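Just one chain follows, in the form predicted on its own, and it is written as structure tokens.
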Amino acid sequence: MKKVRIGIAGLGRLGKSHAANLAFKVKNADLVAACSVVPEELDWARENLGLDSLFDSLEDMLRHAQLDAVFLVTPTTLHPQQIIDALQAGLHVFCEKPLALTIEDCERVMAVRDEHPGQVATIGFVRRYDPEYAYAKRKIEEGAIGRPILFRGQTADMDNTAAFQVQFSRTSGGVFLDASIHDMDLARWLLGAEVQEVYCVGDCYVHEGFREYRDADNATALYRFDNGAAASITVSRTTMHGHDTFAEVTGTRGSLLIGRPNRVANVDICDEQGVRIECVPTFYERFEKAFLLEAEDFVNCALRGGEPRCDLRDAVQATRVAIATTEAYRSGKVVVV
């Protein structure tokens, strides 16, 4: 079967690990060419990946090596003209979340996309690639849990990597863009519901770095959705255990409780501290799977013409409640959506 000839543009650490999948571990994919603007970076990708098609921008790549798809890995300010160079090149697309940090962007993206319907454009929600979410939705649309009206869910990074998150937010948009959009995502994807209102509080507890950025290391989210279903979506930078990622479904009938604890391993430690766990520390960690199904699907649609699980409007969506989250923090109102 031919193999899909894919280029990445970004090698920092997320960059590295989509990097190697596409090299070693994903069926049909032929990782040939990578662009970055650090140097260091170049020297991993010949040096790990054994590249010699190397350049220093995503137009050089684009220009210059012989291309199907490409993979990028960039910082969001990027993703939108990136997504279009792409498109316009003839390339199927993959990108990390978000798609954009306005909805002016995202709506100049998917005029591109609607005059490019034979090519896969895909953002970057890996958790609906995992086996425990994918699971609970297909429970979900068995009726297992009757209709589902209430989402709770959690992304809690460690706070080992908050000064790191501190200078991210200058380029990221904030936590609710960057960390929390996967649980939007989720709350649509599981509640089959767009959201309608939303209010938010939280604040800098911890890092008053973020106050610059008028971001938060903590906070809470309330949403209402068009069915009549509701969420809360918790974010954290703080915690000290561990990645603290997991969801839950309340439906009609019963619930479902997604991913938690996030174990190393199905080990219950006892000693002379009591009885616990050990979770994982770090969100790639908990999702490595789910990456790499994730990579496997968007080769596969490329191939085969089909959909991957999350299309273009999901990403805009998606986008557009984590703009109005970060709204309604910022003016501590109720926003609509």
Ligand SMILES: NC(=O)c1ccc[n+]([C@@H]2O[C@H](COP(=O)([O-])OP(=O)(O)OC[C@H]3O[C@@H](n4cnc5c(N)ncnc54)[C@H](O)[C@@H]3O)[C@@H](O)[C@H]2O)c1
Second form
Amino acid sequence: MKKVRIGIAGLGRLGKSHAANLAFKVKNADLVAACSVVPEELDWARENLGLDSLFDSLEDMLRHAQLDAVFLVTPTTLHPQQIIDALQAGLHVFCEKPLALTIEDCERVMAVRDEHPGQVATIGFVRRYDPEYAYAKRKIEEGAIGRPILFRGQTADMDNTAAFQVQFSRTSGGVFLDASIHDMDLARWLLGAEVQEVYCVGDCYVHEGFREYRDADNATALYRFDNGAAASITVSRTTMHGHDTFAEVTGTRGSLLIGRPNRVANVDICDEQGVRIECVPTFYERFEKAFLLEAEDFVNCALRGGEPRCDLRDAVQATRVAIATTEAYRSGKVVVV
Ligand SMILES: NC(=O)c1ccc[n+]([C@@H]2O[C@H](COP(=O)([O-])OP(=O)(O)OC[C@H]3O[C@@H](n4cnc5c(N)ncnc54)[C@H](O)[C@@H]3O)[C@@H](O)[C@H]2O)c1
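Form predicted in complex with this ligand, following the form predicted on its own:
Full assembly next; the chain just shown is listed first.
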């Protein structure tokens, strides 16, 4: 079978993992090129992936590598224009979340996307591919909990990543666009409804560095949906025990608790401190399998013409909710989406 020739842009914290998946694990993917503005990352790709088609700009990669598709794993501020450039070059596009930091940029991307309906274009809302969240989605569709009415979600990163996150705030758009946006996407997906309004409380309780970006290290937001359902979404950058991400969906006839606790192994440690478990340290260990399934689906869609689990319209909606949540946090007021 024909393979999909892929070029990856961005070989940083997440890009290296995507690149290794595409090079060694994803069936029918042929990773043929990479670009990064960091020369050491290109050396890494040469040594570890055996790539020799390496570029210091996306523009050059699009012009010189013979590609069918791109993976964009670059700073969020670059996503909108890079998606547009790749679509206009005739390529299938996978881009990491979020789609953009402004609604204007979302609309710019959608206008170009609509001119290229035959190409696959998706944003990396990886949790839709996590076997546990996907199982919960199936259960809801089968009616196992009746009508879903409440979503409670949490994304929590370890305190030891906070110094990195403060720097990352320069381009990430802040904790709601960077982290909680996963829960916002899940809430829409699992409740089957759209957010109408949001109220949010939080602060820089531990790390003052976030204040410069009007960002938070811990916050909780409350959402009302257009079908009367509700959600509460908590985000933290200061956990001591691990990456503690989970969700709960309550329906009229039952509830689903998804992904908690995030165990390293199904083993209880019994010692002088009592009975305890070890939690996964970062998002990557938690969603490693989902990152692979997400890439496999993208490649299959590019080959066979299917639809990935998240289209750009979903990504625009999640971005709208994340922008409104940021505004609600900063203003202390209820914001209508
Ligand atoms: N799905 C998830 O759970 C998840 C997790 C982490 C990061 N992300 C997203 O992935 C993206 C990248 O995050 P990261 O943590 O890997 O960032 P990073 O800063 O570690 O890496 C960014 C990469 O982009 C490259 N780059 C910068 N400017 C470039 C340009 N003009 N052209 C080409 N390459 C360029 C850099 O060389 C680097 O390789 C972000 O949008 C982030 O939101 C998603």
